[in-house]
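What follows is a single chain, given as structure tokens, in the form predicted alone.
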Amino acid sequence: MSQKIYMPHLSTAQHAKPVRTRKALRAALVDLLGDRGLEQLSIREITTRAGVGYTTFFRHYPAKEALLNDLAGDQVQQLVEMALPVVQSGDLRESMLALCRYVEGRRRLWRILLTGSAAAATRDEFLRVAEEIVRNQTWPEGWLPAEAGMILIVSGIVELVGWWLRQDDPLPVERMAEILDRSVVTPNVAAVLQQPG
């Protein structure tokens, strides 16, 4: 005889509260990372800024690094969801333009994610998503394996966008998109698709 597990009915408000709490914690982390690195922040500072209880933090994250990974993951996921349909349409230049517009519209946040203490977590999240995309699609047997090509593309994008975000007088979005497309994306996509020999 199977045993039934009691699952209390949760209202919409009860489902929404954890989402609001995580959102508040991510926003607080962004605010604080603008001034200092993650290693200099305490969980108490983050929860105070977020307006949530100290113990509430641990219901959502085991450590501040997990919060940072969640923040990076959320932003990378939004960026990929926005850019992937453009990439799949085959218009690589337009996909880089969409990426640059997205980053420019959230410049402060992406500067924190790509040039500060969050850079490694953000790069790792980009690579994780890229590897997932490679696994879930069929690629031709080009001279450059698809996974290697994706690593080159992601690494190039992360490094160049990080450089762009560090500039006091940054290049226009259109120019940056052209640089990404011509130097990183199109050559590596062509290498993945080109037959060996």
Second form
4 protein chains.
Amino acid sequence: MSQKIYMPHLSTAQHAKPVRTRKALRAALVDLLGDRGLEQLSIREITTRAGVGYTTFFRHYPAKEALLNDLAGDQVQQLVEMALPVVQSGDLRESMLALCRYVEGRRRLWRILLTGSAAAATRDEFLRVAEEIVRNQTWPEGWLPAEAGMILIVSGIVELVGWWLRQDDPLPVERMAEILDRSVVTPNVAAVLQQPG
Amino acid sequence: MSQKIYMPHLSTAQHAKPVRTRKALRAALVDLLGDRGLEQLSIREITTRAGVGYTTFFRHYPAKEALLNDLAGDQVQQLVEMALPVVQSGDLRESMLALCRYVEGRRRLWRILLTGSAAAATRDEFLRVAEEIVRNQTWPEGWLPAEAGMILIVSGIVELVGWWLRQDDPLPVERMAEILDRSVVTPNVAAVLQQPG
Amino acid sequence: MSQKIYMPHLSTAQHAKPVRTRKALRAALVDLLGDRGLEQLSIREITTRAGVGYTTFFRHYPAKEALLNDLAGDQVQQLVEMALPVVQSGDLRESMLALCRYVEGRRRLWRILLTGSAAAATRDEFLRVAEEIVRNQTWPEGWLPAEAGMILIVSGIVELVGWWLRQDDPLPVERMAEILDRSVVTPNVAAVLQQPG
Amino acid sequence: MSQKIYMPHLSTAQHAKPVRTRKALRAALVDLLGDRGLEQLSIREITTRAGVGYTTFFRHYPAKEALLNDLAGDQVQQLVEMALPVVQSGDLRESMLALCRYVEGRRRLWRILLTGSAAAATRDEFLRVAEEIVRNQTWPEGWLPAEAGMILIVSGIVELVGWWLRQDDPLPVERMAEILDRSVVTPNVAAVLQQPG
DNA sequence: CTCTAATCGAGACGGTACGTCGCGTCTTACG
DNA sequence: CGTAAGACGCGACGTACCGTCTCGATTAGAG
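Mind giving me the form predicted together with another copy of the chain, seeing as the form predicted alone was just shown?
In what comes next, the whole complex appears, and the chain from above leads the way.
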């Protein structure tokens, strides 16, 4: 029962090629997701666009979905790493502003990540990260269960930012940050923390 | 030359057979969605379960997605028709209570509709209906754009109710209705209507 | 185990309708065989062309092939009934002339009957009729077995007449009759009858 | 987008697999044609018998008919290559003897090739080859047109040999060769060459 | 001249086969 | 070590046509 296909290491940066290959695949996916959803894309198309052999794909990812997850996970990770310090400083409005600015700087990519079939993957990735953060602390028993609050915040951000990026004539970042802060983040954080009333 | 697949009338209740067939297909889909997502299901499986010929499927729906949409549209329609009067009476808390009671009475079905790949279809269906309702009136210019408010309400309800239905030991309906009202519906309705401040 | 489909009587000319229906179907088949072979034709096409309901087809024929056989059998029967007396008068050349004249008068129909997939049915029909005629008499033991002679005569006539009808600028009937007589009929008849030598 | 079915090279004997696959398909077809006609066979059956994937069939042949043609063409080619030298030596009787012996050595295969739906393909293949041979020379103007003669010879051989192979108690090869020579080949060749009389 | 049986049309369906698409595996051979 | 490319098995798709059934017209000819 020998695994015949060679599997390049995901971590050891010994060789540069695997890294380049993966990068090319992710880039190709982003390119193609501009037009159609993930399920309309064939792996052949992705590899061709990436300038990589068809078989090679499977040496790096077991399926299309894994590639998308890799992509989404990467971006979400970066986003969170950028925003978390601001959040922890306590100024939620400022953190939303940072988030919006960051996303606007990668408009094209994030519109794809928050639209169509990719949106689900991105939201799941967000939830995963959020759960990790939430799980490490205990919470006062507000009238809103912590998990529900988390869901509302994550899905609210994802949906609203997606809506924002899909607009033809998008609102200014400051306006968007205000909306996110006032309608999604601050009230739900408060609801989780507040004493029931 | 071209036999062209026959398309039974959707409306004429003259003949009972087409109606029964469609009902059987919807029921089979619900059954199977209990285990797996839509894309893991083959049309053959659905038709077999429904006790219907494979080809017959295409006489009624052009694709799996259409069947799911039919299903989701149906249910959402019913739900909205039930809840809308209560909403218009002005008591939002009461309307959420009605919604939760209605959903709890169809627990199994709605868990499916709000989980996995079906959730997206259900949300879209909700949005479609909500847009229709929203479009027919003009709105005061609150600080939250009407469209954003609608998105938040719909996705909030969908996500939270989905979360509720997936729980092993679910919250009581009254509690759930309170959460929905206080965290999703009332604040967002208010934000759309209120003068900016 | 009741045969639900109503089967109109094939013989009893009680009603004129079945007769007309069958005639229409045969005519439609001839029409359509002008363009394509039998297997490229769908029963729906034939019935549509005949101005007859799809289901009706099966009330008269069990399959496309049966319709074609009906058609071919009919024509072959007529041809043979016309030619047999001349054959039995002993003048083979004259009989070939009669055959060619008869066929030329129904050029279009016979080109279809002797071309493509219909040719096989026509040849089989011929062979069936020929066998009947041959079986009823005993034959002197020539060097050519009677059955082989029959096959050569039938297939020779079918192939050559088919070739003749497909020509753009066809030979005159007299010439054709001469060819058939000299190359196919007379030598083979002789060979069957002659003493071996 | 378009994966387009892969088409293995017909010629490059680089790889042995495609060759083996095609051979297996031909063998399976021969096997199955023993029982039923081509149109009663499904491609699935053929591939299953050949121990080959269903899709693979289409990587090699566009349709069942193509496979049959491949088969028939192959055999006819071999037969003609074997017989042609003998024909050109001038001894027609001897060439018929060679033909009969060759066919008898492959009895089972040739009975299939000359029976039922395969017979038409084989005859066409024969005609194609014969036309090629005939077209390359000019012919004296006998009373029988060269094309008609060719048709008579080819169809005569095909029909008689088919009849021979279908017999329960077949004639000896010498007898069969005599019949073919005296009734089909020699008279028609003579008729094409002779001055009209 | 009616009315009743023979004939037909239309809608719907179950089922078989087709040809196509894409997936994932394997092998072989090349940098 | 990593990749490219050819060939394949497999599962699903969507289509075409077949043959059957039901139901409801229509129509012709016997009374």
